[in-house]
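The chain below stands alone and is given as structure tokens, in the form predicted on its own.
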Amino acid sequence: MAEKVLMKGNEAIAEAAILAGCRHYFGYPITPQTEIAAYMAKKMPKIGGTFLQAESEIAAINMVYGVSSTGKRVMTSSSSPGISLKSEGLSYLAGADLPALVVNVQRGGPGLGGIQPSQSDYFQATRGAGHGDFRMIVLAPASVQEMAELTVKGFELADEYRMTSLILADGTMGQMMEPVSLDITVKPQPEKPWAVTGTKCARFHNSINSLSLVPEELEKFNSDRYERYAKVEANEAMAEEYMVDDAEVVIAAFGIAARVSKNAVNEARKQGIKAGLIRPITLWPFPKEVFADAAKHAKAFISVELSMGQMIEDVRLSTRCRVPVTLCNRAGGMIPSPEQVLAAIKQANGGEA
């Protein structure tokens, strides 16, 4: 059995990034993700890596762009307002088809908001996070173990599809401590013939750029990129299903909301209600088919969120409006309780056990 270490979620992300071969980190402190930067500040110099606290979030994401263009694995992390500042850089990364890992440990908003956990950056993450036509792979961990595993997965997917992977964790995931196994298999890094590494007159001169002033060319670049995104949708959607096979009331939740909801599902089952849980692990690509299949036998869905209701739109689209989808939520840094979710399950069940 692999040895486990008690770690905070933010620390697990940092250690897993190092395990995945990341040797370059650029960031700026903001609660509740600052431990990632602090961990990297200690570890990177010891392993021959680069840590730099940039002068701003904008500077950090552009440093990521520069290192990624050389073919090296690189990451940055922030929390909600900081990710907003990085949005232009995220679009530039997409326009240049550069792989990178970005971590958002969410806090309440909008604006500066508060430092308590939230899931209100769902739209920002899954709808592009910047200007222009582009997508990011969005991974939503629900445990400290997954914080580590999905960090490795994020780097690998970013390299495979030449796009940004985003870890979208609520503040609870970043701050909680759990036993973690770092015995994680890491695939060999792929060759990157597109990288700017110096030609030594031995190959064609590579250019990394997102500028295209010829409309026909830019249209083709976007079309080609979306063909690649279609492959991501076909091959990489992930979800956990819990007691869904016979469920009449199905909960949709990710992160800490999914952990709360699982407790509510267990209690509902004890009370004779056929409840189940679908936990999207990839928020983009959203696991549409899992929801579509569940909609064939469920009579109601409930989206449990730490927001005013954002993922609920994807649940409705995925179930194709076959059955009602309602919202059970808290916002501003508050977390739904198992009792609140159980009450929503009972109401969706017609008020009957």
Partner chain sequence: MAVVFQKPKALADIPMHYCPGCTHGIIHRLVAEVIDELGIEGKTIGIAPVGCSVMAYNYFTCDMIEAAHGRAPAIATGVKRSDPENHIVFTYQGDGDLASIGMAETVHAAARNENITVIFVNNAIYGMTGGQMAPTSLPGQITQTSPYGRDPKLCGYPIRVCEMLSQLEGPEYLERVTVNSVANIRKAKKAIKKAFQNQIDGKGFSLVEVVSSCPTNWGMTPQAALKWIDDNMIPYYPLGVYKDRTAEQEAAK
Given for the second form:
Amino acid sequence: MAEKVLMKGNEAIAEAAILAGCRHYFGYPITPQTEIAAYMAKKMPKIGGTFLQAESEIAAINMVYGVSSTGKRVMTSSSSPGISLKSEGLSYLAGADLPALVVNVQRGGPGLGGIQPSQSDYFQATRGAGHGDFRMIVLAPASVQEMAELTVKGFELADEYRMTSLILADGTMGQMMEPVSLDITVKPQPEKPWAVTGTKCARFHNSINSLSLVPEELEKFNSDRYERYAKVEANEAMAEEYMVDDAEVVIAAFGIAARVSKNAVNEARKQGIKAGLIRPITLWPFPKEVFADAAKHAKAFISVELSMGQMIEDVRLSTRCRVPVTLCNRAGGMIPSPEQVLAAIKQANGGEA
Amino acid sequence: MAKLTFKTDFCKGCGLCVDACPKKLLRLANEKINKKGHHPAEITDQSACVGCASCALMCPDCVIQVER
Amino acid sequence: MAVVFQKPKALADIPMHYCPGCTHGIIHRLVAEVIDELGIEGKTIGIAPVGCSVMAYNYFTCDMIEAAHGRAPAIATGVKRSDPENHIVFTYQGDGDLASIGMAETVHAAARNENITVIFVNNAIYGMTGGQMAPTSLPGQITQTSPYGRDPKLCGYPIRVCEMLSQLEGPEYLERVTVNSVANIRKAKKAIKKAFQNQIDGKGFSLVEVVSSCPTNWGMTPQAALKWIDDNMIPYYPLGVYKDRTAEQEAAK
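Mind giving me the form predicted in complex with the partner chain, seeing as the form predicted on its own was just shown?
Let us now look at the entire complex, which starts with that chain.
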């Protein structure tokens, strides 16, 4: 059994990124993710990498764009307001089909909001990261171990599909300390013949570009990109299912909300209620099949979220509204308690709340 | 002894070369129209050209090659 | 007879989309000539801006990147730092790109003395979008968005980029040139060459501001536009070297 070390979630992301071969980090300080930058600032100079504190989130994501253009693994991290600033760059990365890893350790919003944990950037991550038709692979870790593993996976998926992988964590996941095994297998990096590394006067020049003034061409670029996205949807959706097989009340929750919900499911089972939990690990692609299957035997779904209800839309879409889906939530930096979730389960089961 | 060669279809007829020529040997050919629809630049007296390349230096479109 | 002037190899053999008499073509050629003369085409990576020169990625034969509006210096930072030994990186930016939407990226790349070359084309107007007021439009200058002339009381004064950046400790070399005559074109090329040579020598951030024309949006002939540079632009934007750290250090010895 591999040796485990006690780490903060944010540090696990940083260490796993280095493990994955990332030698370039650009960022701007923002709570609650600054440990990632601090870790990189310490580590990168010692391993011949680059840590640079950019003048803004906008500059940081464009520095990422620059390194990614040269074919190397690169990342940035931020928290909600900072991700909004990066949204221009996220759209350009998509338009130029560049791989990158971006981490969002979410805090409550909108606006400056607060600094406590939140999941209210779900829409932004899965729908509206920037202008234009594009998607990002959105990974939602629920443990420090997963913070590390999904970071490695994020780099691999980004390279394979030439798109941005976003780690959608929250303040709790970032600050939480747990034992982690960093014995994670990293696949060899693929060739990137499209990268700009200098022509060496031996080939026609490469251009990294998202401009296309001919509508027929631009349409084709979009269609080709969506064919790639279809492959991601077909192959990469991930979810953890917990006691779902016979469940009548199924909870949908990711990240910290899933950890709380698991306790509530255990308690409900003790009290004789057939409760279960589906924890999406990829928020895009959303694990639709898992939900569709569960909808065949469940009589109710509950979406447990640290937001005013965002993932609930995907739960309703995936279950095609065949069964009622209710929301159990806290917002603004508050976290639902297991008791609150248990009460919601009881209510959905037809009993008293 | 100098020779100017014009890549006529690249010419946009801006006339900057005409003004640049110290010996006033260039003109825009008003009676000609190139592929882009411009009156292209041309030299009126090749034998008088000293090959100073001022015209080529001023040309924004690399129309003129100079031999000397 | 020998060829004494021809299109540089680093400039693609395709027509450029610029308006007749636009000096972008001259500046592109000067950059390409310098790339040829320094023998760096195979390791050069250029960053095109948003604006009239957005399609510069088609015109240079080296590897190219198209940036978001104003972000070229940040992208250049990433490209340079990904392989500092083997990448020669330049940005090519207009006044709106560099001095308005991308001012933060410009100033901070200069402050870091990022080892890149910046070609800054200042023609005091937004050309691509049809002639709106730029951060460098002159007081009184009539544009689509300053139809009564730029009023400094309403929208402030134009920014002198070289002068401003020269107050920073960071940058290695800042020079303002123009391309409105054969003599000035020769001087401009010398400055551009120095800006690339500085990068090769590891000296750091080098910016050449090229005072340029926009006959179409200034509403004049190409010839009149070049004269307008002398009469109106140069008095506000004096030519010259604004910073040359190496020269200053040598003078101090």
